[in-house]
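Shown here is one chain on its own, the form predicted on its own, set out as structure tokens.
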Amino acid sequence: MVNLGKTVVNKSVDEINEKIRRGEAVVVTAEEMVEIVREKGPIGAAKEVDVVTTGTFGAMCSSGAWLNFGHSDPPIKMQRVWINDVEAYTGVAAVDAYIGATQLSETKGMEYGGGHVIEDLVRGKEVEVRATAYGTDCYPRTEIEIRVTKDDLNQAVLCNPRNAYQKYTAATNSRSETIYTYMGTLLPRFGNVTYSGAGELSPLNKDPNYETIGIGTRIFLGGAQGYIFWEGTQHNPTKALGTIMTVGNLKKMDARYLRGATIPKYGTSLFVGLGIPIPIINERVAKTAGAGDDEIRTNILDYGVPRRDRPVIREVTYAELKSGKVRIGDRDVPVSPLSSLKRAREIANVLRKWILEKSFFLTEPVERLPTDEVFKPMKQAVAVPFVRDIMTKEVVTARPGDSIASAAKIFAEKGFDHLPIVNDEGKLVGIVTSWDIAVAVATKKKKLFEIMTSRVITAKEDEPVDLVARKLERHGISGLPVVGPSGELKGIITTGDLSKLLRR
């Protein structure tokens, strides 16, 4: 265990549990602790407060549930299984399956997925289970269809590989088009900012050194008692992006705190209610548990750049995010949360009530979570081509005031179909295609500004090529001008360039 230095106040978890049993424990929510620490300081707060309760309620895509259906007669060894047409993983045993929150329905697509299946089970609804198998001597059955509720299952265990990020990065979009992400819908040209997490209520923000949070910590999970059983996947404490793996009895959970969701044009997820009690064992934990929204910082990232290391637009506090607007450049940009602060407060208060009613006691971690682990990116053997690698850099352009006849001559001589229109500073202001010229001749237009498309779909040099291919397909076009940060024309990429890449 890391030596974090001497402290004036020292309380054990056992001592705090004894105070809970006697009805003498002082239990406050994380928001209340902020004011107590500001008024009395960390030592005074540590002497007064025994437990701080936290809460968060947001989309936690890395969620799912283990289900055991029991053996049929004759038995079946499920090779593939679908629950309400959402496929679950079966590569473990005969009648066990893991349903992931983000798996999509094969009939309803993004309207319904694994998160919705989990919510339906928690609500006591009957679900349809369909399975196929290859058949063996001891498991002769090759297919089965049944309808079950959670009460028909032997086990239904919520088992989430990655929950409760210490902090979430906020998101915005520099592109000239709306994009759809796990951070929600992001409007063009920094039109909005979205964020997740509850700031000063978020569990891992309250004990970032993991002095009281670790393997075996009892928590509020989905409206029932659950546990932390390991560090979460992508646990990255060195950048304040710690995560936890959680487990709990799905049969005892409440759909108020487990909600299936669809994130538009991204996919399905599961909103999970989670709260961790923080035992105030010393003034150091009291200080971190008392950190307010104005002290907790995160970065606004540009999700318009589709790469692993997205550019940081600016650092921001949760106080700014919760205010509903942040400053980007010379203007105020609207901010909206993807998680529910109201429900997070509710979870912190429910957890406080459980402790005061002596139905929830604290646990000492059997092992602390690592504090020095560094998250590694995927090891890729083959480099992904980017726009800069295949775009045409020497681009023929025209001005808005040029004649349509001159553009027609360019198309005839050069043999291409896209003519970017730029202003005197070289910034893209429009585009004309050979089809536009044909239409212009029929309508007797004279100048390019009369026919050019001014709201141009563009690409950036550091975009991966597969994203460009999706743009071309989505908009039914065959070429994209490539622009720099200030809108200056850098090149053009067309379906012909993509074809050359595939041939290589």
Contents of the next structure:
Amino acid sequence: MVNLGKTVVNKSVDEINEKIRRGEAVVVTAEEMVEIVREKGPIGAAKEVDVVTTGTFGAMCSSGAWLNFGHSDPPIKMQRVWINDVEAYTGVAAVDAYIGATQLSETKGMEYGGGHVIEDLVRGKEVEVRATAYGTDCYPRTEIEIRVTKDDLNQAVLCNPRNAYQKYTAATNSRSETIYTYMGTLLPRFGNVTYSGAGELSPLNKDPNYETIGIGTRIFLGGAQGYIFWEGTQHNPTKALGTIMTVGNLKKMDARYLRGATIPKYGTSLFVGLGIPIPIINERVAKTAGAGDDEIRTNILDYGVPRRDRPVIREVTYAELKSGKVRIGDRDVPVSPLSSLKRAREIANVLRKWILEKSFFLTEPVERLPTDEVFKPMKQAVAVPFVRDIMTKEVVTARPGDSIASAAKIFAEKGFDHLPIVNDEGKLVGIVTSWDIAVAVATKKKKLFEIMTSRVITAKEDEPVDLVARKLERHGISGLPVVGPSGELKGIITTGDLSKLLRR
Amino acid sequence: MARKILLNYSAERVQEPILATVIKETGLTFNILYAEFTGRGGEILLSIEAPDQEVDKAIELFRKKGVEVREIKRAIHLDRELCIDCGACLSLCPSGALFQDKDNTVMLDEDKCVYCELCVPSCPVKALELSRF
Ligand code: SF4
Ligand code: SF4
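Moving on from the form predicted on its own, please list the structure of the form predicted together with its partner chain.
Next comes the full complex, and the chain you just saw is listed first.
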């Protein structure tokens, strides 16, 4: 296949298929292969084992399905189409549409999305299809509403632009509030860690040189046989973050391996079950196919920092992640896998069974996947400014023990709305707004600490301003104090600062 | 199933060995799911596995000793048919009620649950449900 250097053991895919046909092939799962390589070494393992089966079952947002509805009478050239109120893309020919996993329902929001539509179709449920059109001489109809199941469709093809990340980074959160991300719910102050990927069971990890996995490789996809038809988008093999594009007949798939999902406050997705058989053509492939969880590393990133390049908290092995606890600082932090190890293992076993039953044969790639590609960041015309660039640095502050009357005076003289309260070390301990003062005047309260809000929502200097705008909107407030790493007040950013930016 | 009762102590009662006395007098074993004390008093959530009458007796005793008692009538259910064993709920559960067995099946030990409800919205396939009655 590829020349990566001479090897002692050399088998072709044809020879392996012949063994499968004769019922003599030795097929093991990736977990079993780890043991075999440990015991017999790569050469011994390569001589003994013919195929290693892998599996993964995780939320893969970059998934969707092409559907063809057939022509109505009179015909319609669908301009917009909704399936169970989830919009599908139809900027192609008249009755083709692509339903994407993350598209949300227009009536149910995050409760239901494209991923759920795909699951419902696979389950054989009836879905409601609604389309509108502008009407042409050849396609006069402008509206249609039908109810169909997958059997009524001409084609239903699962077609996923990016699946099966070789491995993925793990996530934690340094902020003082819970955040909701595509890596799940992340508790404040490094309260938990989440990770994705099946480690030693994960398909692309087992052949990171792409010696046997390539264009045309037959795979397990959603419970049926599918294929790899290209490198996945963002394929980044040089960083061990390879991906694949996959395709398969949705009508033959099984909802056990294709499940719609809602990631809390993030959106919808599709859990995809995927497995790749690795033909053990030489000891080099045997070695990578036998890499254990203790050899597969990833980084835990701080998702509390909303930037493209998130800070690395530490490196970790999949073995440690799978143990359920990860050490951060001096604490053992609980871990959540976000993809199912149990079902990943089940997929590797099903794939093995198919091969042993001679209903699944291996393929030689038609073409290799690139191994030298790098993933470029977005070309942005204007860099997003950061809080540091537009915040007000000269801030008038007060102490918790100062009187409300003196604060009222400050507000009246300076004409602003937020008064950060700091302690002797300059650390932020609270905030008082002009509104708080107005309310307090009617009470017997005297000191600022009696009326200040001490759970202050803050911003950091290196946060992008659009994030600040979201925080302001979410909490219905008009300004945020900016604090440094240990809570010291650095400045303040208000809706006024943001609107100045728009005028710039 | 174990019954769960929430004890509310006033500041004056915190000092008294009420829990120990009730344990002695009833001979029951209590599982303390969580306890919190502040200057204003304290809160203890107990899980008790015993015949109903005996639990009722313990509740009576606590009340006599000036402790406010409320029984937590909630139930949490993990639908194994729907669950995909993704584990998203595991690290959110503060009590260890949600856990994974040896083959990575996610399970729920309701006796340990403190009904914080963190897990319910985190489940991507709505396999967790909390009911009040
Ligand atoms: S409600 Fe859920 S997260 Fe909270 S203790 Fe019970 S099982 Fe654990
Ligand atoms: S989050 Fe839901 S589906 Fe995932 S393991 Fe927990 S109960 Fe099961």
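Residue numbers count along the first chain shown, from 1. So that the term is clear: the rigid core is the largest set of C-alpha atoms that superpose within 1.5 Å between two forms. None of the values given here were measured: they were computed from a predicted structure.
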2 Å or more on the CA of residue 232 between these two forms, with the rigid core superposed, yes or no?
no
After core superposition, I'd like to know whether residue 335 moves between these two forms (criterion: C-alpha shift of 2 angstroms or more).
no
Yes/no, residue 302 Cα shift of 2 Å or more between these two forms with rigid core fixed
no
